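In the form predicted on its own, a lone chain appears below as structure tokens.
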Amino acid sequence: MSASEALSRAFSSPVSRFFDGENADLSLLRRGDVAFIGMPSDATHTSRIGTRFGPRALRHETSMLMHQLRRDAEGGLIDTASGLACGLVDGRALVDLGDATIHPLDVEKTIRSIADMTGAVVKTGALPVAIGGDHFNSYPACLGVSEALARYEPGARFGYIQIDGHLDFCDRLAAWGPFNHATNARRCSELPNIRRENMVWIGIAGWVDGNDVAEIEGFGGLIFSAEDVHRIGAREVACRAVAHAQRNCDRIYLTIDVDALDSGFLPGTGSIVHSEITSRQYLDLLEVFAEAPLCGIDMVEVSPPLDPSGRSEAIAAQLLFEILRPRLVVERGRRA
């Protein structure tokens, strides 16, 4: 095995299942599905490391928050928001696809990888699930799903919604060229069938830079910052950016940063900022994306060893099971 071969496997992170789906290739997975791709990569990443162990803790966590709920379902489960009786859908739906290969000292190979992963994803009729790994991964992600529908649906236009404490919309950072956690949105925003015009920010905190507000705002873009979501509400917030990213598009593009959590909830971030969205605020923007056209979903930046306490993946967990509901559990009705 060469020094390359061995630092990609080091970067693997094939242990428990997500949500504890199946184990399968791409030949077995229907229109439908959904598909967890592992993008354990934080190569990317500018200051603190760590969220290549992200996808390996989320398998962990989804697995047993599937295993206490099929626990509980023996005595039928109660969702005690709405009152209602639910069941669990046939977990054969949920395909673990294993991890993308990823490339430490090769960025370009990295995105490539990722990318065919979850294009070919696309051309089934499932629907991807890319997990980071840092947010850079996002991009990749989301070319996968472009350069799918452009060569299967030519026609086809998308918007794109990111829950971020960033606006990620660097050009290049000095050390690091344009290819890092910061420059994501860009290179998404670059993309040929992503609607400029239909691109939502939601969570934004902290400075940012004018020069980028600007140009977003020029295109027709969409900034809710932190302040917004306190202000006027996550539901409220969740609604319009719906409503603004479908414009003239059949399908959404969502990218879900851990860090738009305020760092007294979720300390476990590459990247820390603080007066965010509170955890019950970032639950109801989901809930709300989760009935959206969505084509395609990553969540990044869950950093394990920033948080020894292990609450971090653990509320990344339930913020995915909360995306992921209408496709994990059925409404029975409400109790008699």
Second form
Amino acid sequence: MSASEALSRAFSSPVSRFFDGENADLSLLRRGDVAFIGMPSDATHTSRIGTRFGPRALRHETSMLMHQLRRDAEGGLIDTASGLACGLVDGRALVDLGDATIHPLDVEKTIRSIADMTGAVVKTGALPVAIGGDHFNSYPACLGVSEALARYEPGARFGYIQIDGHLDFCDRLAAWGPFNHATNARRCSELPNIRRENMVWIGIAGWVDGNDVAEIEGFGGLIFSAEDVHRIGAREVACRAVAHAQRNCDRIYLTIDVDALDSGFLPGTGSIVHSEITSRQYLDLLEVFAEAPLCGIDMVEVSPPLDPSGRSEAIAAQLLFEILRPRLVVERGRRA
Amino acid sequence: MTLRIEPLPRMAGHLPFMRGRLARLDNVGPGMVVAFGLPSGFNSRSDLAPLAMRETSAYFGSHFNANMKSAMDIDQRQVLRSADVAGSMVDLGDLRPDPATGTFEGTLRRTIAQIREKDAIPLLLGGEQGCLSSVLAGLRMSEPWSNGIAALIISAASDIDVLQANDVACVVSASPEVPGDPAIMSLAIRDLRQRFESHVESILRHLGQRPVHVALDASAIASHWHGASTSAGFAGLSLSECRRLFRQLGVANIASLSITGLDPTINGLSLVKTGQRLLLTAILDLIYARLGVLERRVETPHVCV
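Since the one above is the form predicted on its own, can you give the form predicted together with the partner chain too?
Below, the chain from earlier opens the complete complex, with every other chain and molecule after it.
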């Protein structure tokens, strides 16, 4: 490394990017790249807002995480869980496409704006990773994936896994209509090329609408409650979820709502639950999903203003790292 | 299309506990759960707890929530008969101190006694554990029989000095004191954890047929699940343990409930409501078990996958 190159690493960008990736536009995307899209909207959250600051906070946290990893990698990374020596992947592009345009007073325009971005990423063969925002934004992110698949791979179907404290399967909320953070899963279930019977929910806690449960299980969907995660084990739940979501299709859309994590650990989210799901269990789930054939990912409901300690976005960044880990880190065998 | 298409729900303002009916003592009837606030705090801001708990309890007002047609506890797979809850939950508002003394003791004692005389269940929201003596005194006033009363105290503070002849108490605590009084049963949380069923049986046996006051203090819950108590401790109960305990205690003769020790200003000046949500989630099992409004378990299909 030249002296000037070494010195240049001492400077951080004045604007953070997801995992310190490149700032680029769609024309530079290649198959296999990971393309991040910010969805800074909480206009469709019905109570405690603040998730519009989520993308910015996660850009900062993930770039800090990457900075730390690069520094550590100079001395050789060790995965303390497996004992394996690791290194950072070279040549795999992480691209930050910036934020989708949000129209706070026009939800349909926002849907179009986000869907166009994730759809355009799928067209290039890259993996769209959309960062919210409240959970409603997951629907347009998934919609874009669905539309692109329908256009470029007609006949292709995909499964769906939602890690969440809530089902988000309402048809409509009285004051908010059909587009809000309680309806995104139902809207996704209505997409023409999703396999509804392959939909899986994980981490649901507390009181939910029993009619929604009956409907989901009626069409063949699976619900693993938080209690199931404790009883069956996070890894086993994740394996069963992947097996279910992948039946007769080879792609899975994954939506990660951080509020499935117990609010004692992650209070910076709008709709807290007491799931008793720990960060470790959440990471175990994601470790399994990271190896699944994902066609799109979103992470939602990180609300930095609701957690002055800042740990919520730090944990969320770690979760995001775990789901992208095979694309960021390569194992180099057991250390000598 | 505009974002909001109908008037906003009534989420703002001074909501009654669990969206129940605001009521006066005259309107209280048999079998009702009668919530009232104790806006009192000497060592903490637990005077703000009634407001915080009412606010967060709106979330659990599924019986008044038009969006939720059929409430189900997804963890236990039990369905709630919401209509039965709606008629059984009332809120008296917050207690005022006695004008003569400036303290709550007298009004608290009389309120508990009057609610019990109407064969309803008082649910005290807020205040500190020190109010226990007034609560038990009120309970005693309304129970003329000589077999005494019982208290189940779940708290980090395990000292208890409020019993009278024939009264009994069970104290569940992280590190309980060894009682000299046989009327007091002390149970360490780590022991409860190891042999849950048999210890619950022992608790029920110890409390007997006496009317039981259940006192849940925020300090009983381990601090990594919420931080909203001035007494931090990491050997406390988890929510699921607390809920399991309460579900099984539903068979006891529960006469009154209190949730104390919550300081909603800890944890980021109420930006974060983990404490109040957790305590209410816990107490809900006891309320529903006492009201008998939970239906059968709905089996989950994926156990066979």
